[in-house]
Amino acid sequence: MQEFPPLFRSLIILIAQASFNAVIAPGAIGLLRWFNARLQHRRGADIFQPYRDLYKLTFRRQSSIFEPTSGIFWIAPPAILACYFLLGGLLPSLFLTDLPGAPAPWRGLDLLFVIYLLGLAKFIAGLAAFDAATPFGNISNGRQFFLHLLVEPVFLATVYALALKGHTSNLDRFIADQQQLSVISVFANPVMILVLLSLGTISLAENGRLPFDKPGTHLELTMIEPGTSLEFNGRGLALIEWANAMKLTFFVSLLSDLLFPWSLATKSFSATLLPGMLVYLVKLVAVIFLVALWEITRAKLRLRAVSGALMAALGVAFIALVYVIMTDYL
């Protein structure tokens, strides 16, 4: 692909990764609830039933029109969806996007820019809730809004500490520059393993696992992320619960690329595509598993209880971000 222009090649990638990041989606949450389920000794379902459930909801169930919304309520699940889309494609799941002489605008992700989305995609959500005008929608949304405002200054700290180490707060650059480094040198930095630790924190709080959440329940009393699609039916909770499954795939696609960066192809497009997507999948399920091993030993924590977590998460970032002034600024 070097006869390209560097913009339409890098566009190529977003929109492959995107697309890639779609499709395997919901895969990745079977995934982890088929592993949930072995590991408690249980059958379960097989990996493919959220793909039969999305295909059930968009063809097989009629959407019904709640008179008091508006067009909010409407908007709202595509939305979200267009949120994670975008995330999916500038993560580097397979190929790093920060090209030579590739224009600024698509030199891959910013962190900054997760925070942004994820608000937005919040903000979208909190919004339809209190459109459909539904107790248990509302205090739901009161509880979801008020883990994002505990989870964003984490992970401020964090991209702070990552930004200060890499200099710079692009996870291409970062991951470029870790790609020159040996597997020793990397697991052996004192700042990779807090960072590690307080993004891991992040991910399960912001996709409502457990310690902070019980995902599957269908009690609203206790409910924190399926509470704000309580009202959704049909095509738009189909496109909610396809946005939600993106969500997890790019956290957990972002902690492997952070502990495993050294399978990301930078060169030949067409030679590398299928060895990279081969080891991006492995190194998925690695992190899946690891994720499914962590829940079936932790319960739910009270709300309460839920700021703890998070501001133990804070200090370890801190800390990563202290070590980084020392060792390499004074």
Second form
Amino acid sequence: MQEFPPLFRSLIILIAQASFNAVIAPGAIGLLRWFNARLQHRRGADIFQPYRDLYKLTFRRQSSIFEPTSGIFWIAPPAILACYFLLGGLLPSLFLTDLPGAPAPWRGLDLLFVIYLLGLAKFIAGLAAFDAATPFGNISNGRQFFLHLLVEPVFLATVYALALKGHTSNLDRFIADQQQLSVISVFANPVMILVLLSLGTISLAENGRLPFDKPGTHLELTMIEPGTSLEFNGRGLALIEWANAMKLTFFVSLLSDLLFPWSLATKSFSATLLPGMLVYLVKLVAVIFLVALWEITRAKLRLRAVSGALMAALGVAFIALVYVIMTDYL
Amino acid sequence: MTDNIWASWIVWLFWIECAIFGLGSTAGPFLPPVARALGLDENRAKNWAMRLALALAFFGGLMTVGASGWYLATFAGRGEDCNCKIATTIWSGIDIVGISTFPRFALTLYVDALSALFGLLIGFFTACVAWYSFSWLDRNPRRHSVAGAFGLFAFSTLLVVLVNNGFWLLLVLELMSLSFGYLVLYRGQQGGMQEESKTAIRTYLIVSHVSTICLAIAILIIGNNPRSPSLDFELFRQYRDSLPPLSRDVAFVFALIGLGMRAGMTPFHFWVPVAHPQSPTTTHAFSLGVAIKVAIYLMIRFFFEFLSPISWWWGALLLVLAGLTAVLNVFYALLSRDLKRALAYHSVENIGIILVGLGLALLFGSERFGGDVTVRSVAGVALIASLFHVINHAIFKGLLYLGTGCIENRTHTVIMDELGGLIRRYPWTSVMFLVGAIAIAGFPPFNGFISEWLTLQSFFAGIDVYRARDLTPVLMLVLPVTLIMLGLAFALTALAFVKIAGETLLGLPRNPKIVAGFKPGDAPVSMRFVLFVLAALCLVLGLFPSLLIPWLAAAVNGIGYDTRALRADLFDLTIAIQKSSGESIYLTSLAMLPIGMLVVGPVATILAAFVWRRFRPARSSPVWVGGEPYQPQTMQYTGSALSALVWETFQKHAAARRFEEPLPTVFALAEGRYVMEQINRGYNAGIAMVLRASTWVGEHLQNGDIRMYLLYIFGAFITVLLVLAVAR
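To test you: the structure above is the form predicted alone. What is the structure of the form predicted in complex with its partner chain?
Next comes the full complex, and the chain you just saw is listed first.
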């Protein structure tokens, strides 16, 4: 692999990583649902159910599009999918792309880029909902943007704390530095714990998990995240569902990367890749189990009360920030 | 004075362009009356006057682009010690009664990379707007005078960035105010709401005069230099170190008020959405996209050059004001129904983002951190971010305004909740408008993202400021709070532009009565062409920022800041802050390739979907709304409903909840006994005080709100850490 020009190598890494994430994403959702069901003493569908759903939507259902819509409506699902596909490829889940001294055409994932890419996906979803000329999609979109509005400052403050801690806002570089540390100094660091707390809250809010939204709900008047895809059907819906699965996988991998930064392959396609992949899957399952545990103990918050939870996350991010400044800079 | 003797021709070239603009502006309003006096057809005279004025503005604009582009291409990349500033005296002034200390009012034009950059912007947009106006002003009864006033406006705006003397600066600023003031009268002259028009012009003139007075005071304070009293900017630069610190601070405050008023900075933002929407939509792109940035140019000149040893609190003050500007104005924009008004508020919001960059540069470039190379090098990055956003905002806001012009030209309205479904009627205009909306919301792959990324990175890269122990508590509040306000503003912009674009362009028309008045067919090709150029620029600068950054760096180097911390090439933007020992303080990079893939990805997917669609066609079905008959005018979601959750929440928090409890009367004993009554009164008052205090505590300090308790923990935490830090 090393003899390839850096541009191609990076492209191959990106596409390999993105495809891997795209393939396992529905499985991750299925696993989360299965865990949830088991924890509630239900039998639950097996983890392959989301794959069957996607297959059914794509091949067994005819798509229909509302008459007033323009091209935006059917461009939206692939565009949203592209955003999350790209995020999945850029996040260091199998490889670290920022090799010290390597002339990589890109040097890992910038966390600010993540914030903007997540926003772009929501922006496109909002346009599509207006394009459908019906109220349902936009009821949820208004809520989605309300959440986005509360999440974005928290996310920025968290990234600021991380940047002050690691002297970079680049996730790959940050993780490469973390890998040099011992287990104790990663886990026993209050900053990392606080940052993980606020990032965890952000992840729950972004993915519409409890307590922000009830993922399995069928009531249009309360839903946030599932409501944005109400107007889509057939292939479009399949793409959006798949994109949402990728979003969940992205956040779970982000959390697991920060929790456990070791075991990522630093050289592409070397012998460490296979064990790295296994460790990654184990991390993923562990974090998903934690999410399921969290979810069975929570009830959904009132819509207007979510600001309190996110302000609490903002407070946590602020404390992390102040702690970093006090310990590292004074 | 110059590297190249030919370079001094640049100044003469600029002078010629100014003369061309001036010529055009006099031709516009004066030709028709002359024609009438001569007995010629007035309508044809108006046409020719308009064409002459616009053609002169167009060619003048193109020449300005050529001259500034040539200057920047020649001198960019020569670093800080490039001796390429050109000052040419056009008129040596007059000597009044032989008093040597009295200003001579010499007219000198001064070109360095900064003024060339702004010249480029002004020239480009003058050309764009002039080209566009040929169709837009066609058959407009006031076409000749609008074209003439626009020429004068462009002329004075170009002169503002070129003059090198306080007196002339104030004079051309006044000319700018008057020519724009004429344009503000436009909606009233067209038969718009007379009261609004009167309020607009009154507000505008008062604001511009107060701002000029403040700026004049600042110029006089700087000019009253003990070493060499003068109004000449060259001497301002030369003797800036001998200005007493107190007068420097006072001059800063006055300059900030004066220029902040012109830019629409927050305590003074009120006039922008009052005055600007009254002007013709075509010149709007110039007035709010470019002319308002002249205040930013002057801020850079004044703060970083004339007032140079900078106090640290200037930056902190500007940062807080800038953050407020961004958040408040985007919030007002969310509440507007009128497209022009909403966009005017957004311009002010973007001014806020630009000012955040300037504030960071002021803070990091201040005297306090003068010895710290690592902090000072971030000032250069922040200035580049700020200038990049100046250019980006001009491009996408120009695109949005000219797009609004097309919409107004076709539909005769700019009220958003009456429009809808324009993308099916006018696909080209609408797609360009959508590009502008995504760009201004700051999303990749368009240009807004790059400058917002740079602005945010300048926050992150300036981490070493926290090492200044005595300032840390203040900075620890100012920097993160501004960052959070900025984040809020970015998220609100996204929401606002989903609302604006969605409500106007997508769905179905919301007011079926006005649909009959819509003109068939898309906007004229000449108008669409300008939109296309601007939309393409949005994409090109978003994908290849390295094309522009050397020019911005040249402008920043010209005022004495190092920009080597930011490296831009085809594949990534890298910010590397290093100590002189080579130790890395901050290192991050933004890869351009994934942003490019963001373009390639959806295009490939759409192509694939096209193929698949032919293979398995989608069925088209009527809108289903739960079985009721579908009525687009009432059943579509409106923009204000979309944003209702946001503004309701904000209003709830904004309105202070007062707790008024009547005095408790249970303790009042029987009346009649004097002493007892006094005691009772005292007792009652005491009880009332205790009750009030306890209700106040319950309401404000211990109200069961988890955020409050977190704040206490946070406060206690800071206190303990501060005590520890001081004790150590």
